[in-house]
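First comes one chain, alone, set out as structure tokens in the form predicted alone.
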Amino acid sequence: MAANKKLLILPGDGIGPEVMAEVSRVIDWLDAKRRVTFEVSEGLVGGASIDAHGTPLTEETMAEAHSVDAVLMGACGGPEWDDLPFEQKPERGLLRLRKEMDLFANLRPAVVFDALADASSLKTEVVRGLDILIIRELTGGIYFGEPRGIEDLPGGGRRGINTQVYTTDEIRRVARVAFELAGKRSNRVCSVEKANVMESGVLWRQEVQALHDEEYPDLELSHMYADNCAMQLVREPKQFDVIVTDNLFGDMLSDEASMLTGSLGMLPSASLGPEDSSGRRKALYEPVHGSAPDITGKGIANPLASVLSFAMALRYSFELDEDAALIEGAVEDVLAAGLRTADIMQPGKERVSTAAMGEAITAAMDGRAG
């Protein structure tokens, strides 16, 4: 069967090529099972790119990431690349493809298996069912903004200065996200910022509710303060169904609610860009762990936030529901069965190396796929 589905893989730094080879087999599984295929390149990213090339990101990848399907992404960043000027660092490589790719809507769920209840830091009877979706912006706001840097100070001393801004334009266009996924779950958003000491936090508040109101009357729509929010979802997370914030908030609550689900291992993103004129997003999904370099090479990175980042791009990006369903229950049948990497063992389970864990999932998925 023809390749009919571009993807791009960057593995990149740490244990993102380890979790990648895993997404990689699973790949090679639908193309021989499930006649889905993909024309797949692989190239590099962070410090892998810096070490071969001198740069985080070549315009060579670049390019390819606006041509292809999907981007499919590891980690990056690493110890020795920590010298580097910041502009140099691995991590602007990932910022570039957020960047250009006009990546603005952020979406992480955060999903408790049935199976990793227990798992959590809180207790089994807050997070048994949890499922809820964080969208964050993820090209304005105080990462991108202007005027940034580090200056000299008149007779000593240094300031530090970073730009909180974000436009009508920008917030409607994730806040659309928002309402338009909320509608397939169940109806109601929260949208989190800081209006009660910060004016982009009231223009954030002012152009979510008026978009509600022009566009969306049926759905839900409450507000929530980013503090109070941090709170609530240890408190209470499943009053939760959809949040939708800013960059700086949905990155810093995000990785809280991570932690709901027993580690950041289990956790896959999407990062979407606008349609186009076919209704075509560009997009790049990529597990929610960093490089972890303390573990990189001893084969016990979990590789289901990679792998789910997948089943998420399958959905997203192909429309294929059920595929990607097919993914996710083959995740809970490994859960279920007991097989545990080092980030989520548990007493009386059995712990598996990386790759372990990969094959599991494809035979799991033989027995889902009769």
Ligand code: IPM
Second form
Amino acid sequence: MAANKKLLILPGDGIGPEVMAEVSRVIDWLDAKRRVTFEVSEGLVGGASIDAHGTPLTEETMAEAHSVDAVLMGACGGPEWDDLPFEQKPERGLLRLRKEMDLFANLRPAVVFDALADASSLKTEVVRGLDILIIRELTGGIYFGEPRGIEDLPGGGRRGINTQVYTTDEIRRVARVAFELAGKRSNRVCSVEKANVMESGVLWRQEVQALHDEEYPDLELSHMYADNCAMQLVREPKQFDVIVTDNLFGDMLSDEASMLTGSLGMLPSASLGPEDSSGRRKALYEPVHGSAPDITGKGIANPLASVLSFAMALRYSFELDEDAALIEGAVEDVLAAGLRTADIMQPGKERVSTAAMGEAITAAMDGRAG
Ligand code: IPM
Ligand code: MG
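I've shown you the form predicted alone. Could you give me the structure of the form predicted together with the ligand?
Next comes the full complex, this chain leading.
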């Protein structure tokens, strides 16, 4: 089959290279067994790029990211680069990718696999069967708003400034993604902001409601304050289906949601741009977890979030739903068979390394593919 599907892999820092090696294993399996062939290039981002090139993202890598069908990223950041000036930090590489590719819609599904229902710190009955989708606005809000900076005050002391800002178009385009995806699920969207204290939240609520009334009146829309949502997520998470929220609240609520599933090591994500004239979206797929410097190099990181992120790439960038389902099914199988990386280890289960988990996944794919 022609290699017409282009992937750029950016392993990044910390455990990024370790978990992305297991994604490569799955890609190789597809190539060998399913004849789904990808043209794969690799690049540097974050601290790895700083060390090699003095910048968290080179122009060449940025251009490559624009040209491929999907970017697969590991993680970036680490204590080695903590003292760099703000604009040179590893995280700026990732934020630049998101901004320049216009990846405004960040899909963060939190799904509780049956085998892990009792690995959550919450009661099993509260999380069993949970399947929610957080849609985080990713290119606006306080992450990018101007003015920003740290300034000296005339009388001594300093002032740190960030700006939360959203426009009608920014709100509506991410809300539209939420409504479209909810239409394929259980038709329910909860929009989350702080309209009680923030004007940007008032506008958010009004625009989401207006878009709903104009174009999606058959879907069920509710609104919730972000602090209440944080509380409801641990009180009764199954009340939610699709949650749509801004960049900062989405960052926090998705970390919170990850613990419903047992571990931050389980949560994948997809970041999508606007559709171009041929219906194609720029896209970046990455685990929600970070670079985890405390466990780097030990071979114990959980590769499931990045493998599941690759499954999202198959679904959203390549319409290879069957292959995506094969990978997701294999993840279910290895968990049901009792294999656990350290972060999801439970009594009586078999603790395995990052690589052993990756091998088990391709073996389970073998089993499923027959
Ligand atoms: C995430 C991360 C990033 C963010 C960091 C690494 C910049 O926490 O993707 O959730 O804050 O968006
Ligand atoms: Mg985060």
